[in-house]
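As structure tokens, one chain now follows by itself in the form predicted on its own.
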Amino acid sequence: MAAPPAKDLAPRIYSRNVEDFAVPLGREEEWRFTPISKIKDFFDVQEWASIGCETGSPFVEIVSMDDPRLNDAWLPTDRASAVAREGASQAVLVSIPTETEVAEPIVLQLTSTMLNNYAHIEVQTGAFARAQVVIVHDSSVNVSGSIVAKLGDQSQLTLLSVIDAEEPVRQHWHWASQLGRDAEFLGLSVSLGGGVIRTVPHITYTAPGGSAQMLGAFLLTGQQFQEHRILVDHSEPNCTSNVVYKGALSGEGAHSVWVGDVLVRREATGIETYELNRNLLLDEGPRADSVPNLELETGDVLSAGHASATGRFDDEQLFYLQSRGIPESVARHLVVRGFFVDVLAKVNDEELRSNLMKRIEARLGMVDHA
């Protein structure tokens, strides 16, 4: 008698027990691009501080990690995240009550007292709630932590993460977002610089009708390394997902990695999903790895696709700008600026959008960084 088909064709470990995850060696699929030697202290619990937060919002508070309001359903998916969950002593909790609409963005300015830190940030929206949350990371310290978002039914959440760090800084962030029925989520990750920056966004659905957008803009140079490894796990019918990441790299030794995994399970009928990665190499030195993956356990979908491209400047664009009297260096900056515009255009708040563009321009040497 033939064995029944496997219930889960893509099993993964979900656990808060650190020892359920082996110490990465760099040969594992999920770690094969990562410079393990540079973040090996992230894999065992240390006597590190816990990230705090400065904010004037009444929806934000600092709580202990055993606070019953924290999301029990969230579980780490790798050893670094499990270590950070165990090592953190406090969490930043953002709670938006049911049917509450917060007009102004809630800005979380993360703070620390030590060089090495654990972090746990949790954003919860009640049913029919609406909010924008902006996380401005302390980019002068090393951090291993998690950002957990739990969206109630028919709620809307925009979550923006900004890391603007220099080369020695190392940060690893597990970003888990859980969508309720007909919830709408927009996640935007902006990562500029840093020695080793690794983000692991993970999107799941708990009921039909959820809609998720996961957008990213990253910029690195010199010996900097960034890895963005996304998983969209479609387990409910009639949901949508759209992943768009764009990166610009320059300098010998700069290395970016983008891995986009989309899993469509048997029960996730009628879904729509698409993922896109574009990388712009500003000179001959950098390397960009791009790995889109799409796994379908059902053919009953509305649409599913992915695309990836890595290339240098468009010579025709440069020629056109220079023919209008624009110097080559300025023309290159304008091309890079335009490269990121469609990602940043998703930020509805004009002031936030302008601030992000100024940060990118500052990294490119176009303006003084404010």
Second form
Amino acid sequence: MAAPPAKDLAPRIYSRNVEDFAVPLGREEEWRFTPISKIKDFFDVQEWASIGCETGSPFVEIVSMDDPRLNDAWLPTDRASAVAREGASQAVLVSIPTETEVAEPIVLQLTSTMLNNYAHIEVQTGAFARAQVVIVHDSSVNVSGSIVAKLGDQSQLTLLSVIDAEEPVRQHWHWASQLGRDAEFLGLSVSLGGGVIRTVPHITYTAPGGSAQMLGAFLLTGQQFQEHRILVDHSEPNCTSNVVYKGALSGEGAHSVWVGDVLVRREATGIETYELNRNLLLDEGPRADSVPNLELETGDVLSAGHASATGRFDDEQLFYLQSRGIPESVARHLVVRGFFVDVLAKVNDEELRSNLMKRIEARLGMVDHA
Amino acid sequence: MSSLVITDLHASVITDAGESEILRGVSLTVESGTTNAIMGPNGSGKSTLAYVIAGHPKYTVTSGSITLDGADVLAMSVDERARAGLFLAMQYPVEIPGVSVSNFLRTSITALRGEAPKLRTWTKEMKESMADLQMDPSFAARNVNEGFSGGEKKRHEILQLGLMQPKIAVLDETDSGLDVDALKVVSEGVNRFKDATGAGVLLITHYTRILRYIKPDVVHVFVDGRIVETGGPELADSLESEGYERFAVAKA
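The form predicted in complex with its partner chain is what I want next, because the block you gave corresponds to the form predicted on its own; please supply it.
Expanding to the full complex; the earlier chain stays at the top.
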């Protein structure tokens, strides 16, 4: 099949019907980096379990997939997501009623009963609602699922996802976030480890004035693969988007892929968009692909930019820190922590933030002793 | 009493063009309580000497020795040298994004002293040292060297000097890029450090200006990778009026 024209960043198919999507072969633009053979079973509906969740929050329910409250407007845009939608038997639904402000983070501890699982998580905020939702993945199992967020007018939602997985674990997550008028969305995707982790966050706007930030921090070692393929689809005027992903990699065979697609449609005038990916290679082994794409159908924007850089560990930084008596291993930790600080600084909850830093440090400990 | 003894030191750097020798037999002793100035033209290798003492991986020592109180400095890693009591105030300190000055200093002091300083006394110590160098308290929250002006970088280096209290301090062109006021503040910081600790100082500079504020006991002229003349403070005065030309001629 021919590569799609470069100017067409929008998904070509939106459908619930699995058969509307061909089984990916790995040659398609959107799958060309993915080790397809390792997730073959994600492309046909299997006898898999459905992810549940433990939470203390009254705003969370487990519902059936035909519950009328689930978001009709959301449609899968790739085969894996369509399969997961079809295969899931239940959904985790978080609904924040209109004008409700939830101060404490709503923590969803995802649970599973089998090794292979489908998942469907929906977060809906009514107009003027405010909430923070923390999704702690079950990182010991394979999952194909979707996280669908629908933000009502002028609502604010922070959605934090934490995957902290071991090597054989495979997870595929489609994130779809739809922003209403003047809504503010902050997505934070922290992905540590995993055999094959692929996240596909899409951000769309259903009215003017929405503001979206999508931030990611990822860390890979050994033979791990992660792909983060973001699409921001600006179809409404006066919206903003800011995408920042930072990755640190070490080890022969570690491979990360970041694709940042931003589409600014003709009617999306007066928008501001920026996307950034920085990758830090901790040694000679790993490979990081970074592909920013910006497609502008209108010149009538406030600003539009992107940046991408992949660099080796800076020996001058190490020298400086060591020359102050700091042992090399501590110096490396400082530099890597510093690298992630601006992403993690967006996590408002201090306990959560320090927990994430500890997880990253635990991973780095593994790197040191590898 | 400490002494840093450098004997017939040769060092090279590997470039695309091959190996190039930069230090060509440097011999020098820095004792506690003395200030040695090394003066030389650009490209003479005097900054390389500073880096080699600190252990920068870019340079390879091909022969000669460096000892600190008899211990083999060249056998030590960069951080071991610092813990042994060597300090290099750098000409071009690097930025470390996301690492705050206070976190950096505390980590360094913890490594140097072998235990974490008590938070309350440490905060006080850091604040006072910063005030001595006329640094705004907000400085502690900034990322190391990130967005620092030339003067701020140098103050930050001298702040570290005062807190880390090395036995022997190497100051690499600490005067470069400073206006007169900043030069005075930084020089006072160095003198305070000398008076308080009685440490030895190796002051590397191109210009004599800083020597008006930090008085050297010995002045070495450094040309083409080695010391070509050694004298008292009066040697600096003659360099001020005559420049380095006569040494360049002598070399040719």
